[in-house]
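In structure tokens, the next block holds one chain alone, the form predicted alone.
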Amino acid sequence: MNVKKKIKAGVIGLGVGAHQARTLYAHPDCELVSICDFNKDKLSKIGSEFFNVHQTQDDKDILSNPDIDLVCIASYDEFHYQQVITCLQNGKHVYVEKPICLRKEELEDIHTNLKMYPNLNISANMVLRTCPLFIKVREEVSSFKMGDLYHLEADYLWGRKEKLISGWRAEADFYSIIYGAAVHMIDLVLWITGKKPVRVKALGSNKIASGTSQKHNDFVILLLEFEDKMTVKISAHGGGVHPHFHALKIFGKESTFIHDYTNTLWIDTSDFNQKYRHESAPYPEKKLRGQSLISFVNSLSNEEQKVLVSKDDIFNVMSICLAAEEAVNSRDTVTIKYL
């Protein structure tokens, strides 16, 4: 009888990475080998949840460990690129928190390295794809029940000003609210519509964090243009007065979908006297977010299993993010260049 070899995994960064460590520890096809965080107290506290899992404050202990097959990278944004490259060059699959990197040349380098190591794979933690509500919306759109789409609005309402004005985001030489927040809505729009924009316009401001140690934009608004003339407005509110929420409006020729803090509903007629339809599919269902990582592990164990977030998905979304950041800085319309 052949015993299936388990995927040996390590996790770097125990913020969101703590959830990833728990997911890997519980996966029947995985063995969680090592966890890493520079904060000794956090490392010890999270580490106490696991039996016989190595703890380290040095990421090199995981990146250079020849026994580890998969690394989950949940460190600060500025470390992602080098850790991803080191993983690939050391023969490891990668599951990385957004953003995968911060600069165009870094994205190109990761793309090149993946071509050099075709047996390795990469995925990212785009968790909105696991939400039952958004899955339902995607099904409605893909079955053309809404008719041809002409406009979408997707708003990331973070409502966590304290995370912007203190900690690593405020201390970083460069922080992007596009890469940290708008990225989720960009991915959601691409996933729901199955389309890629061709151009982007953008504006940003730092009025919310003004007077604090956060010197980068805390708000951005993007306007995406598609080849078929569909448009998408995406905004990311870093510190506005609003609970954490992902608002979405979709306008089609046959119906309209609205998901905001007060209601989730479908509108099928312009007749004011006709009732709208309430949508009851669950949101946000955070307990399901581990499905993104689980799908990646399953795809590594079985090549026939489809991963929830593919290589192409990652590069497409990051290409848009890079163009949007350029558009914010230049105040010009930027043509999106995909890898």
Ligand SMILES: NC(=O)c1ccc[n+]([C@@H]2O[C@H](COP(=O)([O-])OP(=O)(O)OC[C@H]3O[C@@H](n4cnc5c(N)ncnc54)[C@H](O)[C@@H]3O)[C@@H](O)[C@H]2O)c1
Second form
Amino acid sequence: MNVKKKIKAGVIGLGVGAHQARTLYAHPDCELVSICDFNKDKLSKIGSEFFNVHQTQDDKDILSNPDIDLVCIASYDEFHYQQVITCLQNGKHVYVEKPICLRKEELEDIHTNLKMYPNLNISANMVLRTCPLFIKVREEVSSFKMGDLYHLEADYLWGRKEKLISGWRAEADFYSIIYGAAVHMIDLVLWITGKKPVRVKALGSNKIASGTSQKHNDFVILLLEFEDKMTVKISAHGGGVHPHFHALKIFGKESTFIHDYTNTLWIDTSDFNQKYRHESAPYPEKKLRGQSLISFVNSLSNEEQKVLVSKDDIFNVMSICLAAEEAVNSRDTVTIKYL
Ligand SMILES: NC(=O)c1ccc[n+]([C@@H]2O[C@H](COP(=O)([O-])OP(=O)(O)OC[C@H]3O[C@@H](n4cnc5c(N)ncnc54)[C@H](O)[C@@H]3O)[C@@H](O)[C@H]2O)c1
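Moving on from the form predicted alone, please list the structure of the form predicted together with the named molecule.
Complete assembly follows, chain above in first position.
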């Protein structure tokens, strides 16, 4: 009998990475071999959920373990690039939390390394793609029910100011609210529309976090321009008064979609007397968040299974983020260079 070999996995960083570890531990095609965190207490607390899973405080134990096929990187942003490169050079697939890296040269280096190791794959946790509401909206858009789109607005209302003004995000030499928050809305827009912008304009500010340890922008607003004249406004609010929420408005020739904190609805007419349609597809839906990692594991164990977030998706979104960061700093319109 042909017994399928399990994918052996390790996880570095046990904040959001604890969820990844649980997903891998529960996956029938996967064996969670090792988990890593600097923090000993967190390591043993999360580790106590698993049987026979090695615990380490040193990421090298995972990155250089020849038995490990797949590494989930959920460490602080500043470590992602080096950990991704080491994984690839040591023959491991990578599932990385955003941002994949922090600089243009790093993105190019990862791209080059992936070309050198074509048998290895990479995916990322673009979690909004697993939300039933956004899946429904994407279906409506791709089946042209809204007609040609001319404008979208996507706002990331983080509502977790304390995470921005204290801890590793505030202590880092560099932190980008674009790479940390706007990235999700950029990915959502590309995924829903199937289009890539050509240019970006942007403004940012540090009014909310001013006087705290967070010296970088806590708010950004981006304007994306597309070849077909479609426009997109994206904002990321690191502070501000709002529960954690992903607001989205889509304007098409045939209808308008509005998802804000008070309502989610479709508007098919400009007539005051006509009713709008309420949308009830679930948002948020935390139970399905593991689907992105599950789809990656499935694609590794069966080539015919399509991954939810592809290599190209990651490079496209990060190329836009890098251009947007440049646009905030230069106050110029920046042409986006895709890899
Ligand atoms: N995709 C998403 O929706 C999503 C959500 C939250 C966070 N993130 C990303 O996940 C990463 C972690 O964020 P978080 O919110 O989980 O932070 P966190 O502070 O809650 O947890 C991070 C953990 O990783 C450990 N750690 C960091 N670097 C390490 C290293 N090199 N070796 C060993 N342990 C290390 C820390 O000790 C900490 O326990 C960040 O890159 C963040 O942007 C993504």
